[in-house]
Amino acid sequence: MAGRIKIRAQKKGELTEVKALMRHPMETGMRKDQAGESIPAHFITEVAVLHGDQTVMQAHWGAAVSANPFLGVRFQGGQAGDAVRVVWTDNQGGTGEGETTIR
C-alpha cells in the first residue's frame, strides 16, 4: 500500500515548519468488523522528515495513533526551493512518502 501524504513546508524566520497529513487507516488490532471478526492490525511504525539527504525528525509510532495521523515538525535551516520528505512505514510493509519544496 502506498500511502498518500499531504505536506508543506514555509520557512518561518530561522526555522522551517512541515505540516504532513497521511492517509492510513491505523487500525489496532483490537477492533471487530460486522461480522465479529478481528479486524487485523495495520498501523505506522516508523516516520522521517528529510531535509535533503538528511534525516532532521524520526519517530517510532504504535497502534495508538489516530487514523489520517497529522505530524507538525520545525528545523534550524532550510532555504527556500530546498526539498522536505516525509516518508513512513507500516507494520505490514507498506510505505509512503511526499515530498515538496520549502516556500
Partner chain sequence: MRRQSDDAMTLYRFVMMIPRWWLLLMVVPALADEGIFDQYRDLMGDDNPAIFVIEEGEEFWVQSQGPSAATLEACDLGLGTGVTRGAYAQFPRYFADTDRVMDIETRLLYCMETLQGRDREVIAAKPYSLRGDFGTELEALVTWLAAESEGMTIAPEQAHPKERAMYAMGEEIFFYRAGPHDFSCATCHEQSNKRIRLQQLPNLTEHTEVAEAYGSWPAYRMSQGLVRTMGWRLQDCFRQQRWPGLIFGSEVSIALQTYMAVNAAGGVMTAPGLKR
The other form holds:
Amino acid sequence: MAGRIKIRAQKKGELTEVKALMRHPMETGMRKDQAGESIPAHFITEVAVLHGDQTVMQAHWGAAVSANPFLGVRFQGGQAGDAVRVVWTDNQGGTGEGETTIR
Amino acid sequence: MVWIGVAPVAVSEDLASVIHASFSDSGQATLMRLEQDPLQQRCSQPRDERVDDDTAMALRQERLNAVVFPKDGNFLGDWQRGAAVAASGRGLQSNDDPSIANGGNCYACHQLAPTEVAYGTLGPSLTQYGLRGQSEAMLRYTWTKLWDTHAFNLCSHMPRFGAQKILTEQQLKDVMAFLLDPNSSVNQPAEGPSSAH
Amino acid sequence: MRRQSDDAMTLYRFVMMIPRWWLLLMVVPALADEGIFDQYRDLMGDDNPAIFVIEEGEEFWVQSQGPSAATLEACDLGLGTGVTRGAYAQFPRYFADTDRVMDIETRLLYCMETLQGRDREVIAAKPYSLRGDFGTELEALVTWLAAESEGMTIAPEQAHPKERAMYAMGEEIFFYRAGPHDFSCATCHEQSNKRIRLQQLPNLTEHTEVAEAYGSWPAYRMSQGLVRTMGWRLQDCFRQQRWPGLIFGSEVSIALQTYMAVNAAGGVMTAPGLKR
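Provide the structure of the form predicted in complex with its partner chain, given the form predicted on its own shown above.
In what comes next, the whole complex appears, and the chain from above leads the way.
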C-alpha cells in the first residue's frame, strides 16, 4: 500500500498540469483507536514534483493535510512524452513514488 | 397496553416484513427499533396526507396525558450544562457508546445561542426564547414540548426526548434552564451593531 | 487556462492539498453560508480526485479474477452484454435472469458471482471502505460506471410491474417513522431550503432537488478522502436515523434508490460528484 501514487500530467497551452493522488493515512498522532490507544503519527513530510531530473515543486507537509492527499501543480515547459515524477517521504521513513509521461 | 382506544393505520405486512429483512442488529441499534408504536404508524404518511381527525385528537390527548413532570416540581436546572446537552449530537446511534450520556442535538435543527453559527433550520429559531418568561404555564408548556412534542403538534418532526428516554429528567431540566434562564447564552443579544442602543 | 497569475497559482496549489483544517473553518462566522464551499468547488474546477478512482474501476472491469479467471466484460448491466455506456443512468431496473429489481451495486456482485465464480457473501460483507481504507473494488467499479453515464439523462425503467412495485415500496419506506427518535427519511428530506447544522438538505420529494442530489452520487467526499456510493449514503443515513444496520443490497436499499431515481428521472447524471 505504501508508496502508491496515481499521477496524471497533461500539456495545457504553455503549462503542464500535474495531478496526483497519494495513498497515505496522514495520521495526526492526536487520534485514538476504539480501545482508547493513541494512533501513532504517520504523515507525509516532504513532497516533490520532478520534470525529468529537475525539481519543479517541493513542499513541506504536516499533519494538517488530509488522508489520501490530492495534489495539483502546474509548471512551465515540459513536452509531450517527457517523464514526470511525484515523490514523497513520511515521518516514519516511508517513501512513495509515481511516474507518468506528459500527454 | 397504553394505546387502548386508538386505532392506528396498520402497516401492510408486506412492508413490515421487507423492512425487517433489510436490516440487521448493529450495536445498541437492534431490530426492535423497527417496530412502530401507534404514533409512528400514524405519522408515516406524506405531509399533505396527514388529516386531523378524531383519531389524531385522541392520540394527541393520550400523549398529553402521559407527560411526566419533574417529581420535585422544579423545572429549571443548570443552563451551562443544558448548553452542552444542546450541542451534543451523540447518542443512540449504532456506533455510539451507550455508557456515555446522550445529547439533545438541539442545534441540528434550531438556532439557540446567537454566538453559535452552526445551527440547522428544520425547526424554528429559539434565540431569545427566555423573553417568554417563567410563568407556571410557560414552564409546563416548554417541558411538554421537550418531553413529547406530539402532545401539541401531532406528527411534528421533533423527537420525544422525555417519553422516549433520550434525555434524563436532569438533562431536560438543564435544557429548560438553557432556554429560559435570563443569564443563558440563548437569551443574550446578538453581537454587532444592533446591540449598540 | 483559468488561473494564470502567481497569486492565483499559489492559492490554487494551497487549496489542492485538501487540508483537514478546512472543516474547522466551518465554525468561523464569516464562512457560515454555503458560498465558501461553492468557491472551494470552483477552485477545484474539474480537479476531482475521483478521476483516479474512475481509472481504477475501468482496470477492475477488464481484470481476470475469481475461480473462473474471468473479467466482468460479459456482464449485462441492462443494456446488453458488456454495454457500460449509459447503463448507470437507467438503474435500478428489473432483470429477467434474477427476476428481481437490482441496483447497480447488487448487479455488479451478481456478475462477480456468475461470471468470475466469486463468493458474493465475502464481497457483500465489506462492500465499502472503512476509515483509513483506500477504496474498494466495488466503489471503483461504480465510480467508473457512473462516469460512463456522465451527462446522460436519468431514466430508470418503470415498465415492469416489479419496478413499479419497488417505487411504491420506496415511497412508503421514505415516510416510515421508527426508532427512538421517530426519524424517517422524510424527517430531513421532504422540505426545501432546510439544513442540519450547516449542511444543506435536498428535498427528495421535489424533482429538481432530487435530480441534482441523485445525479451527483457516487461522489468523492473530501472529508473522507474516498469515493462514496449511493448504497453507502443510505447506510449512513439510517445510522444517523438511529435505525439498525441497513443490509447491503437489501430490498429497502433498492426501493429507496428506485424512489429517488424515478423522482429524479429527466435530470442529468453529473457523477462522480465532489462533496464536503
